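In the block that follows, a single chain appears as C-alpha cells, in the form predicted on its own.
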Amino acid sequence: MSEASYIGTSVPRREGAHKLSGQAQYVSDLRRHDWLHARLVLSPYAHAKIERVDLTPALRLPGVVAAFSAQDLTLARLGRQLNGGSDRVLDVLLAHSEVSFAGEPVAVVLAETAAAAEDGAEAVEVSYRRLAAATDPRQAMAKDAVRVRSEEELHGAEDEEAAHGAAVGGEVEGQSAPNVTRQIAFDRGDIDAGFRLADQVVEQSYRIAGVHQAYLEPQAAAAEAHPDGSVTIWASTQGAFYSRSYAAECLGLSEEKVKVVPMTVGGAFGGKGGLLEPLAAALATVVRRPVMLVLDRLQDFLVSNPGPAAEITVRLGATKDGQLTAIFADMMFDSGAAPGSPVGIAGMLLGGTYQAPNLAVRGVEVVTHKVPVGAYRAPGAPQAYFALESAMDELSRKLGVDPLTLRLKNASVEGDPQVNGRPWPRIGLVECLEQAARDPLWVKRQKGDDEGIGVAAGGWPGGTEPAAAVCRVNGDGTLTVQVGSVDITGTHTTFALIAAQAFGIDPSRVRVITGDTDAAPYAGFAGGSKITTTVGSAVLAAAAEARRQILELAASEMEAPADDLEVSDGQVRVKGVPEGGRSVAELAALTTGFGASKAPVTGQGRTAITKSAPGFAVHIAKVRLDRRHGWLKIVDYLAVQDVGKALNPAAVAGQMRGGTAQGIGRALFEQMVYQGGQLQDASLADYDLPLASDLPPIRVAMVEVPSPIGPFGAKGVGEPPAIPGAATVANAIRDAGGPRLTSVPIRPQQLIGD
C-alpha cells in the first residue's frame, strides 16, 4: 500500500465538469444521418380490449417510414424484465389484445424526424372497448375483482430485491385473491402473548403515496442491427449487463449477440435499468436502420416504472420501562399492472430494526390497472420506516420515554436476529442514534411556540453481487482502470482514489473508464448502495495485482527482492531508503512499444461479495407550524449516517444531502395522483417537487463503523439518507402540537387546527 493517504480526501467529482458544461453525451445527443425516430402510441384507458389498430393514416404522412402494432412485430419470445423484478411483457414491446394501464404502448411510428414521428403517432387510429378497471388495491384484492393479468403472467418476482442485494425470503405459497401476486410472512415467538405482556400498545395504519423518480433525462434508448444478427444498443441505463440480459432474453438472442453501450445517465434513482432497449432493438432489426427512441416527459410519467404506494398497519407493545415486547405489521404494496414491488425489503427492515421477542410481519403485493412499479431510491424502505418510526414516536409519548432513548434501548446490534432468523452483521444503528443524541439540536431542543423537533431512523441492507475490474499500467506510468459499472453518483472518482491508494500513485494519474458489454468486465446494477462495495473491491484487487506485477518487474531491474520494495508517489524504492529507486513510468516503458522486453502490467480483480454491509441513518428535523393557515417550514435539519469509511467525504456529503432532499420531497410534496386509472400529474408542471427554497439547511454528520467487506471499510451510502425523511418531519409536526399524521405527502389541510 502507498505511504501517502488518498482515502478520506475530498475531491471533486470527475464527471462534474462535463455535465455542468454540457459536454456530457446522452442518448439523445447521438448524431447520425440515418437515424429513424420512434414515437409511441399510448392507451388512454386503464383497461380495454384493443379491437383495431389502423396505421394507414400515419403511413400517409410525409417523413413517416414505418408503423407497427404488436401483431406487426414478430420476435422469438418475450421474457422477464431482469431489472425491476416484473414480468412486464407489456413494457417489453407493445400491448397485444388488451391494455392494462393508461399509458401502455399499443403502437409505434418511425419517421425521419422526431416531429414527423410525433405527427404519425397522433394519426394512428386505435379502437378500444373499455373494460372495468381495478385501480384501488383494496378493491383489487376482492375475490370477485376484475383480473389485472392472466394466471401465467402473475407469478411473483424477487428480481427487484435481488438487484438491490436484499432478497430475504419469507415467501408464502399460493394466492389468496386473483390480484394478490406475492405474500410474505415472518414470525418469531408468540405475538399474542407479547402484547399481553405490554404495558402500552400503539396501533395505527399509515399510507405513503406512489412517487416518480423525476429524473432530468427521460427514458431513452437507441439501437442498430447488424448483418450477423447481432444488435448494438445505446442506453440510459443503471446497469449495462442487466440491460443486455433483458434485451437478449426478450429478443431471443444469445447475450454475445447483444452489445449495450452505456451512455451518460441524466438521473435515475432506480428507474433506469431495462425498459425501452428491447423495443428499440426489435424495431432496428425489422427496418434495418438504426432507431432512436426517446420519451417525452408526459410519456415518461405514463410508461416508466415509478415507486409504489403502500398501506402499512403497525402495532407495537412495550413494557413501562420501554422494552419492546411485540412487533406486528401488515403491509400492502400496490404494484401496478405487474408484479415487482419491494414488499420483502420492507418487511425485513420493519421487523428487524428493533428487537422484540415476539414478531409477526405480513405483506402482500397487489396488482392494479396502473403503470407497473419499479425501484425508487431505497425501494420499500421509506414506506416501512414512515410507519415504523411514526409508531415508535407515538409509543415514546404514551410511555413518557425520550424518543432516542426508546430507540437506543431496542436497537438491533451485530448478532441480533433479523426477521428471517439470520444474524445482523456489524451495523452502526446504535452509533448513529448516539451521535444524534449528542447534537445540540437534540440536546438543547430549543423551540418556540408552534415549533417541534422530531427524530426518525432508517436503514438499508446493503448490496451483494460479483464484479470484476482491470487495472492497466500505461507506458508513461499512468493507470487505466476499466469497470463495467455506470458512474451515476461519482463512483469513478472514488474508484480512482481506491486504485491510487492500493497502487501507490497520485489519483490524478489514474483514469477510470466504463466499457461496453463486449469489452468491460462484469458489474451489476448501479443501485442498492452496492457499487462501492462490489466494484470498488474489484478495483482494489486489480490495483493491488498491478502493484504486485510492477514490484516483480522492479525486483528484476533493481536486483532486490520484491518483498523489500514499495511503491510510493509513483516511485519504486527499497523500503526505508527514500533516495534512489525507479519511477513507475521508467519501469512501465519496458513493457510497451516496439522492442519492449517485459510483459505488460495488467492487474485483474475479481470479487464475489456475498455478505451485506447494512447502512443506517438517523435524522432530526425542527419545524415551525402555522395551524391556522396550514403552513409549515422546516427550519433546521440534521442527517447522521453510518458510512463505514468516507472514501471521498465530499461525495458522501452530497449523497446525504441529496437523499435527504428526496426524503423531504416524499414527506411534503410528491405523489402520483390517479383518478379512475388516469394519472393526473403527469408533467413536471403538475408533479409537485421540492424547490431549493423549500429545503432547510441540511447538516450532515458521518459516523464511521468500518465494513469488513468494503474497500478500506467503506459502505454504500446512496440509499440510507432518502429513508427517514417522511417520519422525521411527521414526528416534528407532532412535537409542535400538530396532529399525528398517518399519510404522506402532508398537505396544508392536514395541518389546519386550533
The other form holds:
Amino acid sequence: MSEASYIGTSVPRREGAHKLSGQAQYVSDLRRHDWLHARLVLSPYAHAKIERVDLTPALRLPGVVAAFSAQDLTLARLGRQLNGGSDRVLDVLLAHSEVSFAGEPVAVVLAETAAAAEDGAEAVEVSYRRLAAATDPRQAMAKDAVRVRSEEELHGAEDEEAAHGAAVGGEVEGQSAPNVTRQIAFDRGDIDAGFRLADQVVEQSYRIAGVHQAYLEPQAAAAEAHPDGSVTIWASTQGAFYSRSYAAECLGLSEEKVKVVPMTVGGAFGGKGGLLEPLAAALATVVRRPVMLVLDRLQDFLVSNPGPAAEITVRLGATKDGQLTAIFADMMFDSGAAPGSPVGIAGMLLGGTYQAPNLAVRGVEVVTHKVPVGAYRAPGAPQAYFALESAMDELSRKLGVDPLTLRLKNASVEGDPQVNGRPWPRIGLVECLEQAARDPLWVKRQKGDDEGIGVAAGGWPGGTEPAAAVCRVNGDGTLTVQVGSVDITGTHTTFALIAAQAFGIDPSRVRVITGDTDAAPYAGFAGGSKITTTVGSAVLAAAAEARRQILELAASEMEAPADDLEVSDGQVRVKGVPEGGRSVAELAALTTGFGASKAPVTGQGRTAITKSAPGFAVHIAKVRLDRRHGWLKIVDYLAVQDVGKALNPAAVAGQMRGGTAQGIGRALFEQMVYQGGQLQDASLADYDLPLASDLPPIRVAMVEVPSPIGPFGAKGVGEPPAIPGAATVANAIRDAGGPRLTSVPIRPQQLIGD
Amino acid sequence: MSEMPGRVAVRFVVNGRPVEREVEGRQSLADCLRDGLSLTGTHLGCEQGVCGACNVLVDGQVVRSCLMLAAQAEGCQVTTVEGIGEGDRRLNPLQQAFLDNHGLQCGFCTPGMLIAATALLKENPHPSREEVTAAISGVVCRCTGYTDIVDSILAAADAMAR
Ligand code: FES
Ligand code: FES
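Right, and the form predicted together with the partner chain of this protein, after the form predicted on its own?
Full complex below, order starting with the chain above.
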C-alpha cells in the first residue's frame, strides 16, 4: 500500500471559518471595559526643534486621563533603575527634542474613549522652531545640506536587511556625501573592457516611487502592565519574538518580563512589527491601566515605515548574439529619516541575476527628512528589477534577439557567482523562463495593433532564521503542533500538512497553534519568505520525533522492533503487513490520564538553517493601449514562479496572485507623493490601490525545482510574485508601440502620443 | 429613556435582534456595532468611506457603516457579517465558497466582501464575472489580487442555484 500523500493537495485555510464569520480577533477587536485609548500627536513639519509641548489643554478635556511627551516617559516614570540612568528617556517612538519628518509623533493622549483621546490630541499645543529640511535625496547629498542624523544617532542603527534577506556584503567605508548612510560596491573583471567588447550597449536611468504596504488593517498594539513589573502586549506583528525583544530593549526590561500575544494580522507585507509595541507598553506601565493604541489611516500613512523610492541607472553591454559582456548599475535609495534601506539586496539582485564577466554595481543610501522606510514585500527587488528588466528589454530590441532567449542565454544557474563571489545554489530562473516561453500567450503572441506583450523576471534571495516547534500527541491520538510564528499567509495550514505527512496521520487530526512568547518555541519574523522553510522544517523535525516516540511505544506494546514498524493513516503496523496493528489513539491513551503508564509523546524540532532558498518568477502581460487618451488595460497576465514544491497549491496560488496585484499596483497606481516633505496622498481615497476592476484575472503557473533545505523541497513563495510587475507592464507597453517608460507608477499622460 | 446632552436614543434591529442604545450623536454606526454591541466582525480600514471593510446591510442595501451615524439607523434592519451565517456555527453557501475557493487571506476585507456579495447575489443570482468584479470594486483587498474572491462569488452563485 502506498503511503497517503497530504503534501501537494489544495486544502482550505484552517482559520478561514473564523475570518468568514467575523470571529477572528484583530488587536482593535479586543473588548474590555477598562481600556484607555491612546492617540498620537504628530509633527506637521519635516524638520523642527520642539520648543515646548503643552499638554494641559488636553488634560482639561472630559475623558482625558493622561498625556505625555517624550520627556515624560523616562525609566524613572516606569519605576525602574536600569541601565545606570534613571532619567533616560525611553526609546518609544516619541520625538525627543527635534522632529525629523512630518508625521513624527511628539506626544500621546490617553482617554476613556477613542473619541475623547482624539479631542485631546487636537488640544495639545506644541511650539516648534522650524529648521531647514532636506526632503529630496539629491538635495540631501549636496555639500551644504543640513544633516538629517548626527553621527551618534547613526551609530547602532539596526539593519532591516538582516531580518528580510541575507546580509550581502559589499560595504564601502567612509561617507562620499552628506547624508549618505551606506554605500555598497561590487566589482568583477574590468567593466570598461567589458563595454568595449560589446556590440550593443543600452543605458538608462529609472525611477521607482516610494510606496506603502497599505495593509488593510492599520497598525495597532495594546498593552497591560502587571504588578510584578511584567507587561503583556497584544500586537499586530509579523514577529512576536521580534516585538518582544524590541519592546524589552526600549523599556529596559528583561525579555522574560515581556509577553507578546500575536493577534490576527490584517495584512502586513513587511511593515508590521515593533512600531507601536514599546509605546503601548510604556504607557500602560506609567498609567497603570491597559492601553489600546490604534492608528487611523492618516496616521498610519504618516507614521509607519513604507517601501523606499529609488533611482537606478543601468548600463548593459552585449555581443550581437546576445551574450552579456558587462553589467553596470548605480543606485540611490531614499531611506527617509533613518538608515535601513535595502540597497544591498538590490545590488545583489541587479548584478547576480544574469552573468557577465565584467560587473560594477554601486549603491548609496541617503537619509532625508521623510518617514523612515521599512520593509515592503521583497525589499529592494521591485526597484532593482524594474531597472534591470526594462534594460534587458531594450537590449533585446536593439539586438533583435527574442527577450526570453536573451534572458535564457545569460540567466544565472547553480554554481555561477553572485555579486559577492559566492556561488548561487540551485535556482529555478531558467526553468521559469522556459515555462513562460511555453505558455500559449507567449508562443502565439497574438495581438492587435494597439496591443503588446511584455515579459520580465524577478528573484528573491530568501531569508533564514532559527526556529523550533513542538508536536504533542494528545490522549485521543490527535496532534497539537505549537509554533511561535504568526499565520498571515496560510502557513499554519501548510504546517498541518507537513506534520501529518511526517507523522503518518490525516491532516484533519492535526491542529496547529501559535503560542504567545511566554509559551511558544522560538520562531522568526514572518518576512523574507522564510516561514515555510524555517519553521516548516522545525515542524517536520518535531513531527518526525513524535513519530519516533510513538513507534518506540508501539514496539514495547506490540513486541516488535521499532524499526519494523510504520505509522500510516493513524495506524501503527508491522511494515508490509496491512492488517492488524494498533491505532495511534489506542497507544496515546496509554500516555495520559490518571495512573497511565507511558511517558507523553512530545516531539521537539529545532532548525538553524543558514542557507536560503532563492525563488524566481517570470511574468508576462498583455496590454491594450489607447494612446489618444493615455488609457491602458491589462488583458491577460501570467505569473510563473519556481515554488520548490507547492505544499498547499491553492495557498501558493493565492500568494502569487496577491503579490502580482501589488506589483501591478507599483506599475500603474501607487506612489507616496511628497511636496516639501509633506505626504500629499495620506488616505485611501488619494493613495491609489488597485481595485477589482483594475486587474485582469491573474493566471499562475508553478515550476517546482526542489530546494534542498525547505520541507519536501518547498521554497518561500511570498516575495517573488511582487517583483516583476513594473517591468512586465512597462515592457508590454513598449511592445504595443508605446514609449519606453523609465519611471513608475506610469501616468496616463506618459502614454499619450501617436 | 432619559437622554444626556449630545446623546440620542436609537432603536434598530441587528442580525434579527432588536437593540436599544443611547449613543453619542457623532458616533458612527460602525463604532456603535463594534464598541457598543461587540460585533467586531465589521472592520475599520479607512473610516472615510473608501475601503468597504465596514460594509453592512441596512434594510438590504450595502452601507459603509463608518459613514453612517448610529442615530440614522433608527428603525432599520442592520445585518453584519456575524448575521449572514446560517444558525450558530455553520457557514452559509457564500462563506463556504470563500473557504473552498481561497477567497480570503488576512481576512480584514472579508466581511466587506461578503456583505457586498450577499447584496449582489440577492439582486442578481446569476452574475457574470464582470458583474461580480464590478460589485466588489468598492471593497479594497490588499492580499488576494481579487481573482480568488471573484471565483468564490461565482462558485457561490452556482452552489445556490443547485
Ligand atoms: S472603514 Fe468604512 S469604508 Fe473604510
Ligand atoms: S484578504 Fe487581506 S485585505 Fe483582503
